[in-house]
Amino acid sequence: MKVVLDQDRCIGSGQCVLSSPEVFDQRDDDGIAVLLAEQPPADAEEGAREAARICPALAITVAE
């Protein structure tokens, strides 16, 4: 798996961070999301596909 955040498209809701804390941050300044892990641990990869789906940008895409 291969996540990839658009930072760009980010509006930072924040909803990653909860979804999947081991693979998403924010920065403090902006709450811009921030990626922690482009290739997930087998058990956060999970939580990255939820981050995903429900990021309100569509600033994740996630690569199988």
The other form holds:
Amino acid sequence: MKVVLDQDRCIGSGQCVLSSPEVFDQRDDDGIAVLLAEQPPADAEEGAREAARICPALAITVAE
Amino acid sequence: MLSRVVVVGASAAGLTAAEALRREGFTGELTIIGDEVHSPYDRPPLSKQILRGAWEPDRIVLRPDALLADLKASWMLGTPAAGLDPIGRKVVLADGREIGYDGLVIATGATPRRLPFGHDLAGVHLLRTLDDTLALRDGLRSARSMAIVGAGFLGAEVAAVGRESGLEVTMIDPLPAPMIRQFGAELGGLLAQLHQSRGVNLRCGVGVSALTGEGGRVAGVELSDGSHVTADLVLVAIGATPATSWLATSGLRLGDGVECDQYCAAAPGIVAAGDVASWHHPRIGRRRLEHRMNATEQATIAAKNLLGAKIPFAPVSYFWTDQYDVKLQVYGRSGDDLDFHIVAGDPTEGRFAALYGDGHHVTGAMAWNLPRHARLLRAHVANQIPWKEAVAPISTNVGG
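Same protein, different form: I have the form predicted alone, so give me the form predicted together with the partner chain.
What follows is the whole complex; the chain from before opens it.
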């Protein structure tokens, strides 16, 4: 799995960090998401998919 | 086992429900009915990036065509639904066709409220759809002055875009400050200062009695105190009502939206999600939310429940608004009926976070340009931390 994060779209909701803390974090200053693991380990894949589904800014895509 | 599901509504909630149905193993016939001609698109950027001209419409499509095709659904776009027969299990379209179903998702969204006058004048706009937005954007290019009736989310966001586009902007609301219903008086006061500091002529505590025109074009707004605001563009942003008129004779319970139980079910075989749905939140009672995040979360649970799951829908809701360089985010419940207490940062520094409470527990958390804090404070909402404990000085250390 490859996770792609579009920081230009990100609104800093932090929803991805809630559903997938192994894969995402937020910058301190503006809350924009950062990718911790572009290719998440198997046990973090479902969390990454969930993050892509719920992101209110459509900033995350997951290629299987 | 369902064999034929119809989704009425082809925006965020409808599309999410359709995707969730497939993901959960529904292999039957799937029909998606939408009143707009466009493929599903995202609405929050309409009053921000699209209106400002920073993005073109191709950036807000919700899914690329290939993913839409993967759904193997029949799409009926530009096709408003006009009625529902829940006994015969048929959706009736505006053109008279009938579409049978054994499972139905209602996701028809909301319709902007209108003033009882003035909408026949050129230059008077509503903002809900992409087409609305492009029309207003065209208007912004040639206008010198804009009056915005209503200082809620939409009005306040458009006021910011109007100022950034160099227009004279007047924002009018009968309440004492912008967004008081959503945020309460203290934060409303800060928003009033924000807009005034950016040059908005803010007219709060006064109503609108007429729109004035010249030769069929709007020329201004007459206020209830007798004053007149000159404007060659007017946006009416006085909220929205759930789009339930097509359900008027269906027999479904319609209050403030389609009334659902805690499982998002409106009747056997019928669920509702998104702006149109009022449901019983297991912890806080009947709610209806017009938030982007809710469309996704509610549609996912509604779809699962339509397929036979029994999952109560009990979210910690989330919404945000962008105005100028300010990002406001709220988790949970906020509003003018709740206590408000700043727990981090300082409004005078332009960054702070606060909690809302009902006197007993924390109900909501908000942040003004402190996005990370919003998420960290969310735990206080989810765990319903006692108010006294949450606002004690030690709790200001939210980590991070």
